[in-house]
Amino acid sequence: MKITVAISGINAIDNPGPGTGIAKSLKESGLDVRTIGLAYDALEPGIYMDDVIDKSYIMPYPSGERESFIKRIAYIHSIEKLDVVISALDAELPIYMDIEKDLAKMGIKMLIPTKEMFKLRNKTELEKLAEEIGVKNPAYIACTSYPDLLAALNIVGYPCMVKGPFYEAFKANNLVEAELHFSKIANKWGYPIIVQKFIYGEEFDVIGCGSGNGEDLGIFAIRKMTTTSLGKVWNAVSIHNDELIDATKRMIAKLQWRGGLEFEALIENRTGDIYLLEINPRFPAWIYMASGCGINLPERMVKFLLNLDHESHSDYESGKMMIRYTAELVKDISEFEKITTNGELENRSKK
C-alpha cells in the first residue's frame, strides 16, 4: 500500500530542521512511502535531495491568514492524496493545531499535541512541571524588556543561559555577552526570553513519540557529544539512563503527549540531579539517530495513525554513535527556476 506523507522542516541547513531526517526514517522503513517536502523556501536543501523527497511545495509562512494556507494543503491533497502530515517545526505548530480538524475531514492525519499540553511545556512553565515527574528545573526568570534583564542577572548571576522563546541558547558570562544575546534573540524570535541559572553537568537529549493517551511509542536516548554554537547535537553516543527514560515516560503520561518530543536533560556533575531544560514539541534535526539504532519513531507514528500494526519497544544498543557532516548537492538551475515560479517540484529521479 503506497502511503502519502507530507513533512515540514526541509532546511537542512547549519541550523538543521528534522524533515529530512524524518523523511529518510520514513524511506529505511518497511512502508512504501511517497513523501512530500513543505518547503517555506526555494533554497530549502531537502527541496533537492531527491533520495529523501519525492516532491516538494513551497506554502504560505504560520504566521500568515489561516485560510491560505489550509487553501494550500487542500491543494496540495487534491494531487497527492495526503494520508499524514508530520509537522517538525515549533512556529507552525500552532496553525496546524488551529486546523487538524480540518485537515480530518479531508482525511489527512496528525499526531501533534493539543493546545493545552502546547502551552503546559512552555519553558516558562517547566518548573511546575518538573516537579510533577518528579526532576529538577534551573532557577529561571522571564524576560520581556531590557530592564527585566538587568534585574534577572542580577538574581540569577553568572554564568547563566539566554534562551528564546523558541529556539536558541547562549550561555553568558558577563552583561556585554548577555545583553547581546538578549538582543539578537528578541530581534528574531520576540519575546519572552528565558534568563536561566547555568548548571555544571552533561547534558542528554531523550525522544519519544506518545499516543495521547499517556503511552508512549518508544523512547531514545543520547549524551551530546558536541553541538554547534547555535545548541545544535552534532555529535552524540546512545545511551540507557532508566531514570532518564522513566522522566520522559512520566511526562508523557502527565501531558497526555500527542506526537514526537524531544526532553532536553543535564545531569550535574556534583549531585547527580536531573534538570529538565526543555521539551521540544516535535521530532529533533538528529532523529534519523533513533531509526538508525532501530527506534524508528516516524514510521510507527505513521502507522499508528493508519491503525496498522506497529511497534513500540525502547530497544537499542548503547554506545552508538552519531556523526553529522555537511555535503553539497549540484543541481540545475533550472529547478530552483521551477519550485520559485510554480511553487512545487517533482524530484527528476522520481518521474
The other form holds:
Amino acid sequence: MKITVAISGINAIDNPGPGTGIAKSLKESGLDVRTIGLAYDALEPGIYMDDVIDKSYIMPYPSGERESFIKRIAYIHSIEKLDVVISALDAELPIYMDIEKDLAKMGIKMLIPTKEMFKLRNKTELEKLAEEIGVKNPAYIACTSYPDLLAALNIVGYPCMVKGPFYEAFKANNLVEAELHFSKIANKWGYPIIVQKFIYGEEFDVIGCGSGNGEDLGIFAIRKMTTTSLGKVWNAVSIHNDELIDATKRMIAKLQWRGGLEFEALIENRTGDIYLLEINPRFPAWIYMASGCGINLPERMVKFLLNLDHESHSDYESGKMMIRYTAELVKDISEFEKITTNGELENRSKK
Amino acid sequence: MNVEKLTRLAISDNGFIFDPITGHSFTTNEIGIKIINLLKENKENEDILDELAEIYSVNENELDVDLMDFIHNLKNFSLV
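Other form of same protein, the form predicted together with the partner chain, not the form predicted alone:
Below is the entire complex, every chain and molecule, led by the chain shown above.
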C-alpha cells in the first residue's frame, strides 16, 4: 500500500528543522511511502534532497490567513492524495490545531497536541507540570518589556538563561549580555521572554510520541555530547536513564499527549535532581537517531494514524552515537527556478 | 564506599568505559580495570593493594598513593 506523507520543517540548516530526519526515517521504514515536503522558502535544503523528499511545495506562512493555508493544502491533496501530515515546526502548530478537523474531513490524518495540551507545555506553565510529574523546574520569570527584564534579573541573578517563546536560549553572565540576548530574541520571536535561573548540570533529551490516550508509541533518551552555538545537538549518545524515561512517560500520561515531543531536561551536578527545561511539541531535528537505533517514531505515528500494526516498545541499545555532519548538494538552477516560479518541485530519485 | 555505579559500567578489554545511564565515557589502563573489578567485588583498599603488589613490582607507598589517586578520580567522576 503506497502511503503519502507530507512533512514540514525540511529546513536542514544550521538551526535544523526535523523534517528531513522524519522523511529519512519513513524512507528507511517498512512503509512504501511517498514523502511530500512542505517548505516556506525556496532554499530549504530538503526540497533538493532527492533521496528523502519526493516532491516539495511552497506553503503560505502559518501566521497568515487560515483560509489560504487550507486552500494550499487542499491543492496539494488534490494532486498527492495525502494520507498523513506531520507538522514539525512549533510556529505552525497553532494553525494546524485550528484546521485539523478540516483536514480530517478531506481524509488527511494528523497526530498533534490539542490547544489545551499545547498551552500546558508553554514555558510559563512548566513549573506546575514539573511538580505534577515529580521533577523540578528552574525558577523563572516571564518578561514582556525591558523593565520586566531588569526586575527579573534582580531576582534571578547571574548567570541566567534568556529564552525565546518558541526558539533560542542563551546564557547571560551579566546585564550587558542579558540585554543583548533579550533584544535579539524579542526582535526575532517576540514575547514573552523567559529569564531563568542557571542550573549547573548536564543536558539530556528524551523523545517520544503520545497516542492521545495516555500511552506512548515509544521513548528514546540521549545525552548531548556537543551542541552548536545555537544550542542544537551536534553529537549525542543513546542512554538508558530510567528516571528520565519514567518522567517522560508520566508527562505523556498526565497530558494525554498526542503526537511527537521532545522532553528537554537537565540533571544537576550537585544533587542529581532532574530539572524540566522545555517540552517541544514535535519531533526534534535529531529524530533520525532514534530511528537508527530501532525506535522509528515517525513510522509508528503513521501506522498508528492509519490503524496499521505498529510497535510501541522502547527497547534500544545504549552507547549508540549520532555524528551529525555537513554536506553539499550541487543542483541545476532550473530546479530553483521551478520551486520559485511554480511553488513546487518533483525530485527524480537517483536510487 | 558505594560501588553500585561501578557495576553498571560497560568496560572493554582495552580500557574504554561507558556509563549507559549518564552517557559518559572514560578511558583507563589495565591496572585501572583491575582496580575497578576489585572494587566491584567490595574488596577493601588493603586487599586491593595486596593483590596489586603481587602482580606489579612497585614499592608499597607508591602503590598506595596511586590507588588513592585513582579512587579520587572515580569520586570526581561520580562513579563511587
